[in-house]
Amino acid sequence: MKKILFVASEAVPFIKTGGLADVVGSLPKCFNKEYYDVRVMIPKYLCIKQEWRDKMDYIDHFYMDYMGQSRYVGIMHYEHEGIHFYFIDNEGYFSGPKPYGDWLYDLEKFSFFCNAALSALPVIGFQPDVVHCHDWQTGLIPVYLKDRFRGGEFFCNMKSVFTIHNLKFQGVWDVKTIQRFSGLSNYYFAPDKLEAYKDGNLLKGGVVFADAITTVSDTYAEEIKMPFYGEGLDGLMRARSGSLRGIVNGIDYDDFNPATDSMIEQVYDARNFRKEKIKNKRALQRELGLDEDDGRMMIGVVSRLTDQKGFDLIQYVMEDLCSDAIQLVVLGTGEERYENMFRHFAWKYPGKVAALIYYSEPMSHKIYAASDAFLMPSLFEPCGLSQLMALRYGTVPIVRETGGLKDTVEPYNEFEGTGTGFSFTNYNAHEMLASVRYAERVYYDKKREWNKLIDRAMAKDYSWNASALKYQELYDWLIGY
């Protein structure tokens, strides 16, 4: 039995701020239980809902020397859907209304967490073959495995995998501070280790010292070797390219299933969507006060409203979009200028544009089910999950060819009758608009072709099972069998 431990700062269903939580919470369920014992360790935040905290069992606690003081480390446990979740408890570090907040404090908190997570393993009696670390919050673990935890029998053969979910966030502060938080010697603060541009960098530590590095799509794995996407670490990514591979994320096909989804008006599947999917559109038009028109093309957007997601492109051509025969439904929060821009257009075009400036899981499902197309013009997108949900719900994605979007959405080819969506290459508002209008033409003038696009989209399998097989290969290679 191969033992794997996922260590991360968040995991569904306990705590979630982004796609990272989906990966850490959903992927472990998909491994072959006969051969892999995959467990998860995250902090026990006070902001985890009480109903989950009440279910956790106390296992043990110990005191750990951290930054010259003896600190309490509690270990809680809960088994969810057959997976063992461990929670590292210290209210001094993990209180507060959300998991991240003050950047400097986050650096200290997650340095403590990396120490505590490894120190807890002998206490719980779980000796993983591979510790799979996610993003900068766990970047010190591969370093520690080669440093203070390398002696002794318990840790000596432990391998580490480091997964980059978004290279933009790296855990950077001045060297003195990072050195104090991490407790690492001067040896580690050189340009070929944790130092980057005169600062300390936790993510860089993970990348330099991990036995293998993955990121969340093949294209993103290539892109981060280039200066534009490399966030200052492209040279390091090129140097470590032999150990770097892209494995595309999946989505939980039980949670996102139009045939059983209790949050949508009318369930449907690949066989009957032509008749049933429209009922979701009617219900949403009614609920949001849009013109009730079966034939009108509805474009959905569910996203953080930030530059990274391409909203400057949408802003630039918003007036043009609103002059077309479409409806636009936007759900999300983010930068004030984009929130206000959508509010303005919803006021100006009341039957056409709906601006839902908040986040709601049930509403996101309704939008995936009701929309005809889904717009995602990201500047960069390590993997992206929204386009996978759109494909699952038979909602045709319109995306920019970057990262995971390029890997998962095949552009429509009218001559060969192939493709699952529409895409454009350059980060350019008019190129995006042309792509949207091409989709409109197919939707209005070639209904049969449009329905075949949906057939192909719904036939795609982006469940976690495919990704799990690739991770299994990686673990086997690392462990050596």
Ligand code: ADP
Contents of the next structure:
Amino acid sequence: MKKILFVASEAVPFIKTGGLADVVGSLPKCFNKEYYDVRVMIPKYLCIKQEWRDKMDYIDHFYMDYMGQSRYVGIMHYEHEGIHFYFIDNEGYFSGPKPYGDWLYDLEKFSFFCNAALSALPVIGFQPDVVHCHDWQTGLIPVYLKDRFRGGEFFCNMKSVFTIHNLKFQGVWDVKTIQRFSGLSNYYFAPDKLEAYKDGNLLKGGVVFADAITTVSDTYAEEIKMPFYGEGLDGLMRARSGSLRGIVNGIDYDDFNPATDSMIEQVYDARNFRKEKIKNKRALQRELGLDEDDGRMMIGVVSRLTDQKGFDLIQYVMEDLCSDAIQLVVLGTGEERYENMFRHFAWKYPGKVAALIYYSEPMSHKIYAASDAFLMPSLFEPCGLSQLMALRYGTVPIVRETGGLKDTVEPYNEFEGTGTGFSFTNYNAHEMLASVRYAERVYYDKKREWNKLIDRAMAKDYSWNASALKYQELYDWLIGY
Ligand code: ADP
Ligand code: GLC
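Same protein, the form predicted in complex with adenosine-5'-diphosphate (ADP) this time rather than the form predicted alone?
Okay, now the whole complex, with that chain kicking things off.
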């Protein structure tokens, strides 16, 4: 049995701020259980819902020297859908209202977490062959496995994989501070190790020291070797390109299944969507006070409201969009200027625009099910899960051709009758608008073609099946058998 440990800062169903949580919570279930024992370790945040916290069992605790003090490390456990989840407990560090808050404190908190996660392994008696680390919060683990945790039998053969979900966030502060938090010697603070542009950089530690690096789509794996997407580390990505590969994300096909989803008004599938899917649109129009019109094209957006997701493009042509015969339903939180922009347009165009400025899992499902199209014009997108959810619900994505959006949405070709969505190349508001309007024309003037787009979208398989096999191959290769 090969033993794999996922270490990350979030995982569904316990705590989620974005797609990282979906991946860490759903991928472990999809490995071949006969050969792979995949477990997950995350912090035990106080902001994890009480219903989950109540279910956790206390396993053990110990005290660990960290930054000159002896710190409590509790280990909690809960088995969810056949997967063992471990939770690292320290109320001092993990008590905020959200997993992330103040940058400086987050750096200390996740440095502590990396130390505690590895130290906890002998205590729980789980000796992974591979530690699979996700994003900057776990960047120190590959470093520690080659450094302070190297000696002794328990850790000496442990391999590490580092997956980049978003290169934008790197965990950066001045060298002195990162040195203090990580406890690493001067040796590590050189430009070929954790130092980047004179600062300490935790993600760089993970990328330099991991035995293998992955990112969440093929296109993003190529893009980050270029300055535009490289976030200052494109040189490093080129240097490490022999150990870097893209493995596209999947989604949980049980949680996101229009045929069984209990959060939506009317279930439907690839055979009966023509008749049934519309009932979700009707229900949502009613619930949100939009014009109750079956024929009106509804465009959905479910997203963090940040620059990454292309909201400046939407803002730029929002008046034009609102002059079209569409409805726009936006669910998201994030930068205030975008939150207020959507609130403003919802006020100006009631019946046409709904601005839902909050986080809600059930509402997100209703939007994936009710909308005709799904808009995601990202500036960059390592993979993107929302467009996969849209495809699964027969909601036609309109995306910019970048990262995982490019790899998962096939542009509509009216001559060949192929494609699962609409896309545009340049980061330009009018190109986006042209794509939306092309989609509108197909929706209004060629309904049969539109329905065939839905047929093809729903026939795609973006479950984890194929990608879990690729991770298995990678683990096998690392372990050496
Ligand atoms: P990212 O991780 O960059 O935010 P992804 O597309 O990979 O983007 O994943 C986003 C996930 O978060 C999806 O599961 C999406 O449905 C969900 N999500 C984003 N905003 C909200 C919200 N306001 N309410 C509910 N779910 C949301
Ligand atoms: C990040 C990326 C997103 C990706 C997710 C899961 O949040 O922004 O594109 O889908 O991680 O890998």
